[in-house]
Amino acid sequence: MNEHTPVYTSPDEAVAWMGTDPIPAKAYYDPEWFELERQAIFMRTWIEIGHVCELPEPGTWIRRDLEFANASILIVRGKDGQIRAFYNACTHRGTQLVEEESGRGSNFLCPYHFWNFGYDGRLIAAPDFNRFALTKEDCKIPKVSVDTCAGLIFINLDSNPKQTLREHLGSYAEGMETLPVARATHFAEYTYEIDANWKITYDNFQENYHLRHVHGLTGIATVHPDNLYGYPTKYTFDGANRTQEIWSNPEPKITPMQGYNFGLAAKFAQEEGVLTGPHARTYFAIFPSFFIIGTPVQHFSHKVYPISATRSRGVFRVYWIGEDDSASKRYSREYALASIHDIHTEDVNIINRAQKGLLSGAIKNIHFMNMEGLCRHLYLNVVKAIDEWQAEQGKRA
């Protein structure tokens, strides 16, 4: 925890450390800063990847593919039960060895010359090995770090990672252990592709100054005396990461439709034993491009993975705990993933609009307010990572 973790009396106190000034737009278009974000960030912290649940037990694998490293990466369970990831390449002449996103089995064997590989990334066996001048002690997978925390999986590319998960994720990981994606068994997806650089794209997610003006179709706009835009309650920030409590509408603006549904998902979620909970209206926004929202009736989580300067890629998930065991369950999971996929609808064109209208550089600055904080916020720390690696290419070099 830093000096930037206590509690402050406002909203508007909170941020005022990280003062006012315009923030440069080229940070979000330009190719060669996008380089040393994919460098100095990307390839080197924790980045979140999965769930637990979606590797159940020993022999079960899942496969995620990262534009920015070129890369693509095998999660595993293995036989002692201990996760584990490796780069998705056969050490022979790098052969990807699977192409299915997930599975299950004993070995992977690549379909090009029949090596074959244990779930621990040993080679087991090899055509007419002995002609090679190698051991198989030579020939293991590469190795990606791999840890988790809430049920959530995050690996990191560097060799050497400069931080564990725990220590990259401070005094929050305690927080988001008391979430229910903790306990998740299942969950549905949503993904994504955009013309946007992946800052401009995560946001639009951390500010609410948008949502009376872009969601009045879904009726989530957070129109009310008291907070006519559904500013949050409370900021907290810990090294790279920070936190917003979501401020509770008393009059919210829903459709009978919406009411129903709400009202099975927090029956549910009462079921569950999930429905309150000392972090029930917070967000966490994990650094480079994580978040997730603590609330039981509704609880999912956004990552927004880069693929160049001005496109990305975001994946939506919605958890939840135990079998679709009725009806009634079934559509309100249904009904939860599809409200967030039209109140994304929503945001998809506007963020589009705001990526076009910087690409001619005539806009030199981009302008945060307080109420922006977590904007400027994720950016203060994007320079930070930047500064911080290019000092040490200069000690290397």
Contents of the next structure:
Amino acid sequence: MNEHTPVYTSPDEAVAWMGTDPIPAKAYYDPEWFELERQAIFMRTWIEIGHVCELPEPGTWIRRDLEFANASILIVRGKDGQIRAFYNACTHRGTQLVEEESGRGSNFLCPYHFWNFGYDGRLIAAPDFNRFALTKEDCKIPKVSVDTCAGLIFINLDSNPKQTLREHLGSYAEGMETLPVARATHFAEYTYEIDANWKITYDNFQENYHLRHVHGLTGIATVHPDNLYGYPTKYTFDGANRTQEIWSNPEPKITPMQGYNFGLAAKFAQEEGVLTGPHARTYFAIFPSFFIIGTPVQHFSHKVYPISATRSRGVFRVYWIGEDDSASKRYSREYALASIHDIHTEDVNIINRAQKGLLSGAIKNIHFMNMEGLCRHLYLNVVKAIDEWQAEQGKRA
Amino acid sequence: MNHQQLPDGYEVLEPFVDFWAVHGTAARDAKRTASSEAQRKGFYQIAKDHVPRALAELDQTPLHQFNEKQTNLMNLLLSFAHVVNAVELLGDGEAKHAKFRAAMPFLRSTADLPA
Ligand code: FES
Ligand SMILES: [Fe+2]
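Could you switch over to the form predicted together with its partner chain, since the one displayed so far is the form predicted alone?
Then the entire complex follows, led off by the chain already shown.
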């Protein structure tokens, strides 16, 4: 008798505690609900906006525009090596200081009346300044809290953040520091804007239920009779954050050049010392809308920035350690990049349709099954954050 | 008239240079989108057997020292990297897939940097 021992068992118990209640669909398209999220979450939570390799030396800076805050932010590395952030706005009459995406130099000169600001946001010089009833100290640009973990730069628009970044990341900070991104020097990027609520966009990447259907051709390597949907092997939760462990198919169906190309990529990952690691299969989901996946060959992050109740912008990055230093390395990276891009373009196409069906309001509830537990966890934490914020507002009133 | 665009030994790949050997990840993705199935299959069938040899040879020269012919070969191989999935995985699904890709442009890639 040949007993079949399954190569996969789903981690059902890990998600059972969240229950099975239907989820109000309104949270995924209603402008009033979105306004609550904006104020309760996005305006006062740590938001991932870049990587330290974009600020390689003192005097370098990047600009990031955040639609949900109507804000443009400058993130700069000062002469002292410290990373600081402040609004891209002149304290004279509010003019945006820079239009470029990034740059280097020793100060920011406002093009309107030539107020000149240092890399710490202080006013250094201003023409005919004694005609103002001001001191230069009064004219400092409002700062934005900024901190880093695993090389990733996070900002917090709350003038007095309730948590440090470390507190926000909780027990996952340590694991994230072991990822290749912590040592990354280069990255590739592709972005999109989409008519979809930020949670609909983000949730697509939190469940594997759709793999088989949406990625039937590109994701064939993940399909196995014992785990037809490629569900993860493990879930963990810590505060508003969560992880899953990506299942490795022991018998992947690999096509000829796909196999050759990934073989090359694995060789380079081995040389860079990232092929194996404690979190090489971990997907870290950081509240509200950032995730990074530990897989070394296509080590990518995804950040969803809300724009409105039914529009969002996504940024994918694939991180690399070191420059392309040979033809083979450049080729293997190009393939890894094109391959993951293939999969993500399929996702973006389906997300569009997911939103459209909700807009009429006819669908009152949506449903998450247990292997969509990460999506449920996000919703529960959104509700919790809104409840907390409303309670604080009530106390203040 | 015989204008050789690749290093010696890659004559069989010469017919693909004009269309496929372009600089930049976004440009190569656009070539994949603009190509016909016959173009992709033809390129894939001929080029696949030469990829390991071509990479091994190019690896002997630092990227920043490539001459024009080596640069063409490199760009051809990089376009091949985009064509592999179109042929091996997507097949008939590639036409539909091409429409999705336009919505998500590549903004940055290490292959776009000077070596
Ligand atoms: S607005 Fe900037 S100097 Fe006047
Ligand atoms: Fe997907």
